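A single chain, nothing else alongside it, follows as structure tokens in the form predicted on its own.
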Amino acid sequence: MATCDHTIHGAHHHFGWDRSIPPVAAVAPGDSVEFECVDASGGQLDAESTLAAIAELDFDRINPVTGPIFIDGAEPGDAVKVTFENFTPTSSGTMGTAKGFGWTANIPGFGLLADQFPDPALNIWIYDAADFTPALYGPGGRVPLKPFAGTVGLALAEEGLHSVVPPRRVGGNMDIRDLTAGTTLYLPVEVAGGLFSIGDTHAAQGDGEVCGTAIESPMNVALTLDLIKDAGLKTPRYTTPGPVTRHLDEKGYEVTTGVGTDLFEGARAAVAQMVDLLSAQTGMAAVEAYMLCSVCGDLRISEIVDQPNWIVSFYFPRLVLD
């Protein structure tokens, strides 16, 4: 992509959604913008971090988003059209500019299987920032990369500060791994100007982000902001430019299932069984298998009509370990 019309530096970030936060810039519909996105730790973790850093995390600094941006003419009832152009990793510590950095952690009390994994764990990733070749996982395997932004959203109509942790009807921390280059996202506007912000950039993630973190990686995101008047959109929607799992499909999948009356418990069962399977097959510690599942495995609802039992499947791509 050519030089963007605007650049929003990473210093212009905030925590949580609040319609009263002053916009750092105003853009016209159709303008391109490059955002410098801080990683989900708020810069507390870098390429030299050790396990001890997990216990020292300040959770008031978690998941910053760059912005907000005022879009000229945006009014409640409209939709902001976001076209993702490209993702450029930024270096960390003593790394060269050709290297990208990321981290994946098991944070006590967080994640789908938090009750089963109470102790902290951390994996630091170093990858090729130019062509996103598969990244080596310390305990074993190589993970195909597909960069995207986990948190993309607008301000809520309700006054006050709203946590950035849960996803919302105006977007936010959706962690949809297909919001990558070429995808177009539509967000419903609830306040004048929309007040767009973005952050939580990832080098890769599985559908579900089951341990609570992906390959959390600071990046610059180039995108185009446009406006659809009177869209009547109630929640986010998006369009992908083509296949979404081609980077994982080549050698098939190992799949485990959860069966029962509760989709959440079914998801837990499917993931727990995959952790057991990977640990048995590879010899890696269970928490290492759990983190690996988070960055490249996909939760799917396979069946939800044959009551009273539903089936949730967990797909793990075989090429990661081949």
Second form
2 protein chains.
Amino acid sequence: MATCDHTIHGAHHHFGWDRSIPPVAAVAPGDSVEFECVDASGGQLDAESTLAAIAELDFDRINPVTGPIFIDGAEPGDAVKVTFENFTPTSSGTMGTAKGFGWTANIPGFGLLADQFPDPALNIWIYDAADFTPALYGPGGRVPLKPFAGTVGLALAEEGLHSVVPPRRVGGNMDIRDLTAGTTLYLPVEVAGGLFSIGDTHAAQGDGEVCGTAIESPMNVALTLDLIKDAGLKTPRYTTPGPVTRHLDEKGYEVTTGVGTDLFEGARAAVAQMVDLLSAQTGMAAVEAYMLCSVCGDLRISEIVDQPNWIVSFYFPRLVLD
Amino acid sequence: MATCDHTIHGAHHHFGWDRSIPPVAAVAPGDSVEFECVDASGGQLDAESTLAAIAELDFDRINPVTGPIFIDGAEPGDAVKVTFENFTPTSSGTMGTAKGFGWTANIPGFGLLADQFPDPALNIWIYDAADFTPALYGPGGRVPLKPFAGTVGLALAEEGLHSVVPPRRVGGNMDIRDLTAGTTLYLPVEVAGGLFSIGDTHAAQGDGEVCGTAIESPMNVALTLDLIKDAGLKTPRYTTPGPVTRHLDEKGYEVTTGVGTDLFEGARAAVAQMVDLLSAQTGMAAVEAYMLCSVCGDLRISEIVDQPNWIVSFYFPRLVLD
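Next up, the form predicted in complex with another copy of the chain, please; the one we just looked at was the form predicted on its own.
The next block holds the full complex; its first chain is the one shown before.
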């Protein structure tokens, strides 16, 4: 990776979206930028953290994003074009730079099955920082890694501070696991300069991020920011340069379904049944199976037209436990 | 493909699910069965059909299923294990046996964007029956084929006739595009013998089947029926022996998103924006883009935990138009 035109240090992060936050840099369309991204806990968790740290989490420091960046010439109606170039894990504590670190937690009150998993749980992942070698899951399994940034967005037109938790039409905490190196993302601009920020880097995640967390892992992200004038874009869109699931799909999938009139309840049913299936097959505790589903299993809508019942399917890649 | 233990002729089809329909055959667990499946129009459409045929469709003859089959020893609480072995297209009209035929239609009042596409539309596909060579789409594009049966199910415990349209906990019109050769499907048994039927064969479909139809194509299906006693299964589940999207993914995807509090509306927004994008990129009429999305594009739930906004993404495989 060649040196980027700009480096934005991790100290330049903010909590939530607010168009009044002053930009930390201005860039020209086509410039490359390297962002140091703090992990989603804002540094409250590290490779030595234990379960007690989940209970002590300060939610005011959750999900910092690095930025914002003013893109010269960006005006409402344009789109910012983001090309992801490279993800580099940063080290944690005493582990040294050769290793990457990540955490996955069940945080009480958060996640698709929060009612079924009221107790906190934590798994620490250590992986090879050079090549993102598949990470061992303590309770069993080996998860292929494919890093991306969970939160990528621009400032909203509406004034005031907006929570970082929900994604919106300008992007934000989208948690789209295919925003990996080589992918191009388009975001609609609502304020002058766009005011781009990024964070919440993940070493791996499944579609849905069902337990609410991925493999949360601090990384530097190198990307190029460009501008499409008068793009007429309503919500984010993206282009992947190649396959998106080949790191997972080689041995096929175990799949559970939810059948009914509501897609959200269908997703809950499909995931709950996969948790039961994995627990029965491996002896893993249910909450461990749930967290494993979050980092590598995928929610898909199999059909959405056979009234009044839709089918949501949850795909768990068999190679993880093979 | 070796000869199956049983052959069920296409004349043995029924409309809707009803536990009182007498079985057309009884099989032992482990038996192989070949089913002749009529297409979803019940033979009302063929390779020479024109748009006028959509207006004249008799909906009482829609979606016939071949069966039912009594599986010896099957009792409520068991699961029927279905292993799909082979799909063989049947010929239509004067086309000869070397060619397979399929149809995709926009049927007024049916489909995810029915409000936006009120007029009927029809595309006839002709493909190589021997190897399912990618099918040309008249308005532009080439769609890789991967045949499966859209409707696979058992009889419901509740007496009376139940519409074939919605899938239910015993399966039915699931339209799960990964129920292809080699895949194993498990269905919960609710009546003695299970009463298995199958139909609605598709040469290709995307996750969601967004316009309401796939490449609807008459085929013979060879499969094995087996029995798992006391399976404790709530809804269908399945196991794929290998990758599920490699026929589509080589050149990556164009992806649009829907962001909001409702997954159904998110899916509608994502598909509508893909229709706009494909129309703009290719000059294809919107309804043609919509039908093309239905046969090869995929609805995925990117995140379902960042309250209150979820993201549904629609993945269109770039190799189709490349």
